[in-house]
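Just one chain is shown here, as structure tokens, and it is the form predicted on its own.
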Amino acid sequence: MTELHPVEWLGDRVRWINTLKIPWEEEWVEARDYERVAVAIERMEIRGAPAIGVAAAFGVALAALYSGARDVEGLKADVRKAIERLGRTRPTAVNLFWALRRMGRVLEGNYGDTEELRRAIIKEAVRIFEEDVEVNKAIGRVGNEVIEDGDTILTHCNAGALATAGYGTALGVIRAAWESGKKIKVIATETRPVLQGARLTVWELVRDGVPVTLITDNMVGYVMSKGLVNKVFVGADRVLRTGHVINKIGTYTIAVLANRHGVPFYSAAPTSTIDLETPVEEVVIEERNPDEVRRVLGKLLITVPDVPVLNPAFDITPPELVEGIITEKGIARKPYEENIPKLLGKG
């Protein structure tokens, strides 16, 4: 398997693959302006919680690199402005804010000149990227333990290399199982309305030679009722200390069906996705453009042009439906409120 890094630091610019163009075209975009990175996150050229965090860190690095400030305090002010702008891009994925907090902490040090501060900021952004790749591979190793030879795994949305700095979370588990020689198969949901499953997950798995079958979102109950699914693996945009999993819209429905049919449902995510502070009732669920639903990929109109639309990007799966939360540090299991903090060394 050729390793894919969908967002990278090239020394003086950020480079990313435009996921809106996959599977038709592999378009790589380069930018030297943090505003362009922010827009890429908002448009979902860059998407997936870990990838958003890495891209935001690189955006901060661009702000530092190209700031015209002549003193350390001026440079810090420019960087804080970039952090504030990047923090407004998407409200739900916790990795974005985790990465921006890390970048902000760099500003707390004492620096002799602007160049020293610039180097520190860029070094931290690159470190976030490198850590994410290693963490994802560790998640794969941990999750591989619960996959059996011959399993058929259902996955929703895209939690692969394209959603991270590389390798993937839920797809990282699938990759690790495949690389270990297990003869597994994957069923991927299309994931309306932006079709990340049909476009991105299928593209990644075909690219790696992993057997994959595509289904529409409303076929999940059917394939489970026919005994065609052994396990479900999804990613997460946020995991609460209570074990609530915030992930792509439709995840909750799949978890309910999995529970009904006795299919173990797992979420795979780095510990940076875990939010120990926010209560479930205060989680902000992003509402996206109604035309994502009215039209297919912004083109073909499939309904009355001005019909009201509900378009939440995420839903919340309650902990009682979750068999385990797979992280680089191990698998958290019920009772989550006790075991998640313990896993993080904060129990």
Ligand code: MRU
Second form
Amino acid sequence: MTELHPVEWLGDRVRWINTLKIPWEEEWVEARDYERVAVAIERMEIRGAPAIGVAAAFGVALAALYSGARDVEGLKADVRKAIERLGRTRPTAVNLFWALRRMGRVLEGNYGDTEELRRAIIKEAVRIFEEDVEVNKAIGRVGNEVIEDGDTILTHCNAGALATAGYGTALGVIRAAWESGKKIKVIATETRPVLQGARLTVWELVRDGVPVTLITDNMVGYVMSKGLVNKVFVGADRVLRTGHVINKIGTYTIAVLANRHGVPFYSAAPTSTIDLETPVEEVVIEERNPDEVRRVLGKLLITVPDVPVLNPAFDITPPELVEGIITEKGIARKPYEENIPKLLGKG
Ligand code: MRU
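Now show me the form predicted together with this ligand; what you just gave was the form predicted on its own.
Every chain and every other molecule in the complex is listed next, the one we just looked at coming first.
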């Protein structure tokens, strides 16, 4: 199966697969304008924590490439403006801010001319992309150690190639287990309201030939009570020093149920998803358009128009429900407050 890179740098433009159109159509979009990249992140044409970080870095590269500035200071000012705009696209996934901080650090160097600075910026964006693919493959290798032949793994949302620069985090672990010859099966939750599970995770796994069964979100308790799930693997948009896992809405419900039924619940994420600074009460949970809930994929109205709606895009799973956090550097286990900084070499 050819490797899928949902966001790519083509030398003078960015291209991405519009995940809103999957599974019906494989539409590739190209842009030379960072504003178009920002809008793609907002609309969720590009989504998933690592993928939006990579896309934002490429957005900054576009800003540098197409800036009309004649001197280094002018170019730096244009790039800062792009960083500020791209940082306002989505508030919860920390990879976005991590990638933009890395891009911002490039501006701290001394450059003889604008060309030298442009090259440095593009190089850093491409490096962020390349590292993400490598890191995901490493997460796959680490996570495969806890998977047994014959396991049925439940996953939520889409933490696959489509959510990253390639290979995926939670789906990267599933991919690595499958590639190593383990006969695993996957249960994917549909993931209301945006249906990343039904549309994207199922599409990816079918493409790779991994056996997958789709359930609605409210069937998780049933499948666990019937003993149909051995492990849960989800991704993360942000992991705190304390081990709190911020991930797609519905993750917390699954973790509670997994705990109730003695099913190990793991989160797989690159260390770029770890936020050592923010306390749990300060994490901003994105609230999205109420019509995502009132309608199915922006179309069929399934309720009374204008009914008040809650639409938080993410929830917070407390550390006691998390068996382990699988990163490219190894698995962090409880007590997280001690072991997460240690894993990052900051303990
Ligand atoms: O709103 P989304 O689709 O961007 O949310 C994505 C998730 O919650 C994923 O599970 C998370 O980003 C991990 S992706 C490797």
